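As a starting point, one isolated chain is supplied in structure tokens, in the form predicted alone.
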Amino acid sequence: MTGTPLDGVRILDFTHVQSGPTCTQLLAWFGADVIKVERPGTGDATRQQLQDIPGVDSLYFTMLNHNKRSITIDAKNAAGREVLWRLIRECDVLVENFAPGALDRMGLTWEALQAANPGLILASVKGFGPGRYQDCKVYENVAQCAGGAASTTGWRDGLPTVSGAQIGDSGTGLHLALGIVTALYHRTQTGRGQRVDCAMQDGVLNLCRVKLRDQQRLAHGPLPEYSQFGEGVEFGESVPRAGNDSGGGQPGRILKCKGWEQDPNAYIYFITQGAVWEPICDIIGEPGWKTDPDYVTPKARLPHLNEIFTRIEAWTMKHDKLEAMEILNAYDIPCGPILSMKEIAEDEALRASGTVVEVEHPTRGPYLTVGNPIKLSANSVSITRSPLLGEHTDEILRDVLGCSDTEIAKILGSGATGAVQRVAAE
């Protein structure tokens, strides 16, 4: 990994499921040596969750743990605890997403960690920050609800709705990765480590900031870009759910395209940006709207959005979504097709850019995964497979802790690491 951005940075990965592994995988992609510490025999719970092939690590696990090494340690075993503390002294960052208080109960308090390694950065994902909910355990959908996403997603007369995007887990993991890199940079100036905490509620709210913006605007009058304004429906005290209305100042909606009766994804997102209003009128066959006082300005159009999008949809329904996109892009009209996961998986451009990557696994075989979404011009990222449980135990003991073959045999014989999975030479 020589020459990578995080070359020389060593991460002790105590994370599991999604939020923490998202964070540590991103750091691994940028060249950090991520050592995933797992329980002997079971490892990360997601190895067995949602398995599609019996006895093989699930896609849930493999797609969140690329470019890492795995060591198994029994923290209840005296020799295992000694190995753990030796690793803590050798690592730059310890990342964890245990339930509140779990790290302290293991004896890994901040004070003890600092005493062992003053330069260590302790990075944690928790459900909530300090306050009345701080001891609550949180999962993805809980975070979306507590962070304001669900209350502002869905239809006005329907239930609050959670997003298919994992903004609670993966979103918070991305936030934590930035915090870690920032703390590493700060350490170069001070020599000291620090704590980095990301609450899932906070991460979701950060991604929903436009809705907090609208909550404050609502105190000064209705929100005219929301559909209910044009429908004459009164606003309440909180930001309403607005269906597929745009969250920005330019009105936008999802519209049917040719074939929508059979294809659940035959739709396009269409934005009526003011700068391209005239070509929109020409394309949909309403040239008179370019001069009509009720349609000529963005403000004048707001009460008529339902009528406008109904007319635009009459045009989009005559074209399939990719054809419509090609026509509209010629005039710089902002739009985008609703792409299914099947279409994304088969998209040659996404594969060429490294956004979708095929990886070979020794027991699963080939599978698709999401590549690094952050592209650096000077550093390409090679996506390597996730580790088998404890696969690198001997290697980590030798390379990181400097153990001799005799010492490794003694540690393994003590039960400190339990059984590990071996893989044939690749």
Second form
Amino acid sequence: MTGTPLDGVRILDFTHVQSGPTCTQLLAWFGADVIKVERPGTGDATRQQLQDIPGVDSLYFTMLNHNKRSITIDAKNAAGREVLWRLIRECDVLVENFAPGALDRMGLTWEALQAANPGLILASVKGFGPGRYQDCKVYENVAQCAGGAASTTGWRDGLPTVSGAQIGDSGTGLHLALGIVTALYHRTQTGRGQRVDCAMQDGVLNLCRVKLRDQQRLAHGPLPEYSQFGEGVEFGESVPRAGNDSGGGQPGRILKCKGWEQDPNAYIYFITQGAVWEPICDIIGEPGWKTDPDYVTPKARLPHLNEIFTRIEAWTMKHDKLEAMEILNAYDIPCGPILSMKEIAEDEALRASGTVVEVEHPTRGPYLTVGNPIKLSANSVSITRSPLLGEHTDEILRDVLGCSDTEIAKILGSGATGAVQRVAAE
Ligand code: CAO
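Right, the form predicted alone is done, so what does the form predicted together with oxidized coenzyme A look like?
Whole complex next, starting from this chain.
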């Protein structure tokens, strides 16, 4: 007993690239035994993608596959298939994000899986749900475009824009993890497994919910918190891109701070929350706006947002972003510095909380990663490095399938697993 929340849950992790691996990594952090099945020779394609050190697992791979074990199995080899089916009978969940139809082509149909293990949960990520695009292969940015994020991100007169946040991949991985834990809970009551399906388009749309809200509001008039309202620009038939305008009833913008001419991140996000309007007026030197009928209420201010933010920016430009943050926070004015990845990597508080973690890797050396952002008070998570390709093949055959040394040697010699990587000295 390790006392971790998902102790005893065994996951057959047939995922690759980003969406599926983020899901199984979360489950591994919560204590599930995640067995990553990889194709002999190459493994998850991301091991070789964006490699910064030749011949060493990329950061793309290492940062998505912590706390897992790796076994190489050729699912198209007879002996490999047999090992796979034995593992399926020993696992609680099979997670996969292959292209539509690939799992069936491997012979792993839902019917066959259920017959082999009625308690098994089959969790899948696909680009699209049922419909005209159901057979399409999908990557992150396709999902951001099809899920409504790109059409609503960026500037009104610019191109649709995708976000740096991987809402299609990592966002869908998060949705899938919740689905799996829910299905596990359901299984404790019924003993039955079920399918958990998450489409990346649906996951992105779920995260763009407020934009579908605004689409419907448009039928009843313009959206007054969007800058174009104050600029007198007419709204069209669909939700426009709104730059950095805040989505809710508390207008906000990104404003320049001292040093913006040289530093691309010398900016602050400033929210003109109604509750702190008076201190905002005092700080920016416009005490008259506290009582002026054109500025006194949030509604009255909406047509004047450009003027208001220009005035606030004249103040923020006199301060660097952290200094501005300190001054504004003293008055509970919601604001946030635009932090660069360099600043985040060096942030002591994020290191102390385990959100930014340094991990040691046998062929790479130390690297930084993002730890578990979900903190449980009774269960701290220790982040362990990603496995080398097939590193745990023998161990899994022995521990999970109970294979003898002779049987392991036979499987390894059958061509089912290919060459496996081992740690030289750790
Ligand atoms: N042994 C034998 N064959 C294996 C194997 C193994 N261990 N693991 C994978 N394969 C085979 C599959 O069976 C498949 O073969 P067939 O096409 O002959 O059936 C083949 O590898 C390729 O799988 P794939 O089509 O999923 O991979 P791809 O690189 O061509 O496509 C992706 C990648 C991501 C576009 C596709 O998997 C996909 O659309 N997935 C669903 C959506 C998703 O998760 N996207 C997120 C990706 S991250 O941005």
